[in-house]
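Next up: just one chain, as structure tokens, the form predicted on its own.
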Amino acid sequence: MVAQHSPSHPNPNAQNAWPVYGHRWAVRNLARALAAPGGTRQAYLFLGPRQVGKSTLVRAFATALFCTGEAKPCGHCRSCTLMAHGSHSDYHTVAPMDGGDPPKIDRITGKLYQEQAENLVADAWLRPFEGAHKLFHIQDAQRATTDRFLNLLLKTVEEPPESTIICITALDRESVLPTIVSRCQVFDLQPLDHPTITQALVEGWNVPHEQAALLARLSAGRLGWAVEQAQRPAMWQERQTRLEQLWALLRADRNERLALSEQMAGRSTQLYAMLELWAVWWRDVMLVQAGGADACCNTDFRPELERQAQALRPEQVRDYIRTMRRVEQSLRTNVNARLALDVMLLRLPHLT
């Protein structure tokens, strides 16, 4: 059987609302679907930026879809209840079974996926335990890459029973096939503004103001990756240890850089964490240079980003984020990181 998914965080709408910040448009669509007779689609596809709410909008809507109250979720019926505790026997995620990022498949994860995509194909002809429907959620369907989970997906979504709703989640059109877009209603996410995320931590999450603002400057509209960081406070301190490890190799040496680059070349989920931070950094001293600094996520450390931007000249800054995205997509094409992160490091700006 597909396994079960548990909810990542509380309903944070009041009564008969769906439990979902910003993208207001997407939920009208799929609230009108659900009101007119025979208005849901069999397939659904979900694009946008990693933790942006594509999955928190799929339970909201298998929330909504299984309700059996009169206002849409109603969060009182049993079918609200199990989706509010992850145990709803009509709800179920397949998921990528590797952990990794970029995916590493081989031989055992590709028969993970497969028996994954055999376990779809048979429970989607099964009747539903508690109402009218199932649904599936296929997650991050951009690292399913064995072509029998693929071609079994397709088959899935091409001749779904009529009490089954497909529901993918994934990065962005080009990483799913074709074949499999062109069968789904899309819904393309856009990153959420910063008031948006702010109230959210703040009346969903308890995070003080302070600290709800910094985050949805530096989450870059994943709401998502802020109550992420608000409910690990380890991360937190990450992000400062990683950021002073930054500066320190500014005024360093060519054998430490090296040596950080042997560290990080077999860590590869810390490395692309430290990628996407050493990134806004760099965005927000430009910003800096070019008279923007209001415009800054990292605006708890502006005096060394105002500092950093007046030793450096602005065409380093350019040419250092260019090589930075370089490296970055060269990791993603499994290059060599080692020598991946040997470039990046070595051609980083020298202060002195």
Given for the second form:
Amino acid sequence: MVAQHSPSHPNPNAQNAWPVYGHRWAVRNLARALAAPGGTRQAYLFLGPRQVGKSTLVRAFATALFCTGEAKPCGHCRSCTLMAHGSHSDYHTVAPMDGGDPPKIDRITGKLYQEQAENLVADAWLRPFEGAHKLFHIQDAQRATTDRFLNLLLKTVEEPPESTIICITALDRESVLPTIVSRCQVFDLQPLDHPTITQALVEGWNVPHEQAALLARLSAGRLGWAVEQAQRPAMWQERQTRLEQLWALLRADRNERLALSEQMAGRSTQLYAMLELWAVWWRDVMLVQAGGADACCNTDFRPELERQAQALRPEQVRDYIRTMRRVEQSLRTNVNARLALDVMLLRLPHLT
Amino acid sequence: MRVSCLQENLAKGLSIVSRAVSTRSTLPVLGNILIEARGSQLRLAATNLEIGINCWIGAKVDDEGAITVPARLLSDFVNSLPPERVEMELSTRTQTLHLRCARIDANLKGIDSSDFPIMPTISGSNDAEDAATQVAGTAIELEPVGLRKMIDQVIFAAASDESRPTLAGVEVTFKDGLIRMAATDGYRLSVRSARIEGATPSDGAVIVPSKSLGELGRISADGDEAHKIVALIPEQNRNQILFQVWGKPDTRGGFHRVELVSQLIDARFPDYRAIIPKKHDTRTVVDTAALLKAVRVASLFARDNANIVRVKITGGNGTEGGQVQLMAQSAEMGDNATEIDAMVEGPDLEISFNAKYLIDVLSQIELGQVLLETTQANRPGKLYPVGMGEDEFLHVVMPMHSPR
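Rather than the form predicted on its own that you just supplied, could I have the structure of the form predicted in complex with the partner chain?
All chains and molecules follow, beginning with the one already shown.
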């Protein structure tokens, strides 16, 4: 699901050699900690929205930590090459797994299992394999569905062996046990601004400028999302189809709406993508109504935005955004998807 | 790479290194076995980042090279081949290994060998090209049979659950020309020492995962008993301990040598000397085999009762010798008592132990008689074979609360 920001791309930030776009203060802070002897902490917690660049930052930190070259990360030494291939033996990822056999990584709906924590605790006490450090990266700590996963880690996170560093990534502070948060240095990563993302897409992934600018607006500051979309040519067509579907639904009767609900209820991944797209669309409609059309994301569909902004009352749009948010929350907490979607689609405003 | 070797040798080598293949790692390359052809040997290697095993087998190398291929598939495939020559050829462009044996052909898709973790090797293998991975340090030579015995007598006492990583390891100490292994899980302690002949390293201690030592014991059983096992702790960044086992390459299904690399546990081992009882009140000498048999019988009845075996020690009265009575009972199933002769010095005592712990230690004692030293029913008991001395082999086991 999550695009990897390939570290092989040229230096994005003039200030440092880390293969990370944006998040300058975090990079500066971590680089300084690496430069000072004994400057690193035993545990870090990286918070921020999905695909904002948390894991990329952890990988870059690990690369710099393991690097044996002069300017860290040098990008040429064995450690750097292995990190770029994703096969460094001292870099351990613990990611949510689906319940299948063999289990596969599933960062959206998977779980962090107790067994994974137990393995981590045992592995943490082994000396590093190749270098002087080893780093454990716990991804999506919010997917630890019971407290047991994190509770098992408490002691190790507080006092791992000197050679071990633990990095945890999660959506927000509330989704991680407070006892874990207090044991970590916390980096609250913020969404990137449009120019940074545009520049990153143009320089790093050769996206045409105009397309990059639009993606930057749509991405809500998440470079990972923008990169993923840019690498999927079908994305533009999908987006247009989904938006047109929404516009058609505004004019559709109950039966047609319920038919879509039935169709979407089983496909959770697509569903969340659709909800996200809709939310941005309604936000844009609201912005146009409030006279802030310049801040819109869907700039390529400006005429349709204006048409809907005129036809609907601001309260209608605001209420519907609230409904959508409530429905999304319900969906994530295991409510019957079909019923939740029925509500969401029936409450959609009507256009004549 | 173009190389050929005998199916039996390849199958043996694969079965040895497969034990170190990772089953839970997120690194795909760790699910693979490294195959490297160089000189006149084929090196097979696998690691799960805790244990790494290198195995060299005899081969005819036409073209040197290396590749990693999926472990399960390769082992299962090689095991199903007839005992003939296996020819292997690597296509570097596609990273595919072609195998041919008799009239069976296979292509295995691999991962570049440079992605495989670098494992250190012990110098002295007369292979100049290995120099890059060879590490310096004092090599200690150990008798295979003695070492295996030593491992067996210690590792069973290590903790088996990994929630206490330190206790899942064995402390290996080098001091005053002695090697000492100690393991404890908090309920029992096993310590075994032996003299090192030849070069001795500087004093120091490391913690080795008990699994690694178990693996070493298993590998050395296939090795050449006449050839000493070499152990080495690298001088620089002491992350690992290396063991080298020489094999019998001329027999069918034999190997040249195996090197086991074990990561060390990065922690302090608890100071176990404090729990070894300094004095004793009652000394009991019994026949090892008779005691083991009696405990085994008692354990049948103790199964439902937390494995509690009551040991009743009664002293003699001059003309008659003393006795040890072993009792176990289950509220629902019944009870049992076995009496065996013993030489008892000191006051009578009734003390309870976990039957499993007694069986574990007694089955590792080869000498005919065993000595049990006790003080009170709630103090640990000390056990060692008669004729070995407690500085050689010593076992401490915590008592259990007797049911009232």
